[in-house]
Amino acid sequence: MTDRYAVFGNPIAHSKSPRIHAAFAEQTGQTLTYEAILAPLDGFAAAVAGFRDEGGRGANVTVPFKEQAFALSNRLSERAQAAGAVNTLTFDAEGVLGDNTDGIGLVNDLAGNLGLELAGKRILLMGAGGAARGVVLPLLEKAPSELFIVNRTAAKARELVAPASLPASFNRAGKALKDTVPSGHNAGATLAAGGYADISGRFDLVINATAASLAGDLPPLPSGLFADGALAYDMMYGKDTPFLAFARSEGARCADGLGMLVEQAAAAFFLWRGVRPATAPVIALLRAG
């Protein structure tokens, strides 16, 4: 019988998802199947029940589903703990396995596919939500020299940076959190996080994760922001945002979201197949139309 795989989400018609994983299959000589879900806003845990009852090997999960896929999960990787949230579930004869690949995909995109290097680079995420919160661990296992988190709402960047309201994998990662920094961390490493009116310096790494993208609006930056050869990075793919305009008008240079979501994507596949694909001729593949 073929391994049936799914994303879950609501809306979904428009999921790339069944496409990336189909090339994934192909170029790795893997017999699966993997399609699109819609589940009910009010019956995401049945909706996955009844695909994992027919045989579902395991399931990809977008919006608004990662937080109830996160309770959902009997047993959580560490960056899923960290994030707060799932977007990976494996499913075995131990239950379900809730992971989440978004931090790595956004870090195999920008090391991999864009040649940045993270360590020793200061970094502004913009954001305070699930998208932000998902990418904070994997950012500072790469050793930035600081991680600074801006939000519209400042108490809501410095809620995601407090200490009693972090996990262990957090605390480990960061300096200015605890004297903990495991061997191969970067013990300069600082994270810190408050509104926009508190960003200060220049940046060589500007992610955006806030939602401003999909309204069309630009969060309030400051002129001089980008250091010499710094990258602007919208998680937001498909269309030129306000934001990567404002980056480019400032001698950035600019990266959307594409990336991400194929390399979350393969290790996504890594982690159910144990093999992993090559993403290159995927991003190639999506671009082309």
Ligand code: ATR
Given for the second form:
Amino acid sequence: MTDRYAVFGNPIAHSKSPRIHAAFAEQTGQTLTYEAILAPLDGFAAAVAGFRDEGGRGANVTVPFKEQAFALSNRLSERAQAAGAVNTLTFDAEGVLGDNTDGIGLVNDLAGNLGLELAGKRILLMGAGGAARGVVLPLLEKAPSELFIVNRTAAKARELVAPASLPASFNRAGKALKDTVPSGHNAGATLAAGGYADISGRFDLVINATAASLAGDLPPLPSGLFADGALAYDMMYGKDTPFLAFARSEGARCADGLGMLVEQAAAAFFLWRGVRPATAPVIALLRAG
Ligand code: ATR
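Starting from the form predicted on its own shown above, please give the structure in the form predicted in complex with the named molecule.
So here's everything in the complex, that chain up top.
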């Protein structure tokens, strides 16, 4: 029987994941199927269990089920624990292994496809929800000089970096932060947080991990925050966002989240199949429409 994989979400009709994984499978000569499954808002766990019973080998999970996927996993990777959310499930004899490839997807897109060296750079991360939380540790691991997390509700951003109040789900990550950032430092990186009024100086990389783009809103960024050659990165893809339009008008280089989407898929594919697909041709394929 052909190995089956799927992505679960709600809504899911416009997911690009089936196309991405079909391209990976073709490119690497792997025989598998990958489908999009619409799970009822109150029926995610049952939908996953049904898929597994029918012989499903693994699944990706997208909005709004990443926290539920975290909860139903009986084993978690360190990066899933750090993110408090799961986007990749692997079904095996021992149960359900939950992983999170979003952070590595972003970092691989930045370093691999966009040629950005993160070490020693100042990074501004906008947002303090699940999307932001998933990328904090992978970014810190690249040893930037500073990671400043900014959020409309400043207290939520401060919570994200406060060692004392890190949620239990941060586990190892929380421990790493507790061990190394009592004075706001992690392996040479200053980790700080605040509101938009607290933004100061110029940044080499500004990442939009807020839901503002979805609503067509621009977070209240000050003018002049981009350093020379800075990159503005919006996790959203598919259309120009107010944030990227602002960044362009400020002279920054712009990137949307399509590369991150393909890179997180590649990391999941590697986890399931043990084969690393080339991502650049698949990104090009999706850009072509
Ligand atoms: P996700 O899982 O996608 O991160 P979330 O947990 O709902 O979604 O978080 C949404 C994030 O976008 C939050 O950081 C939110 O800011 P608040 O914590 O202050 O609500 C941010 N956000 C949403 N709309 C925004 C807007 N119009 N301007 C700025 N930030 C916004």
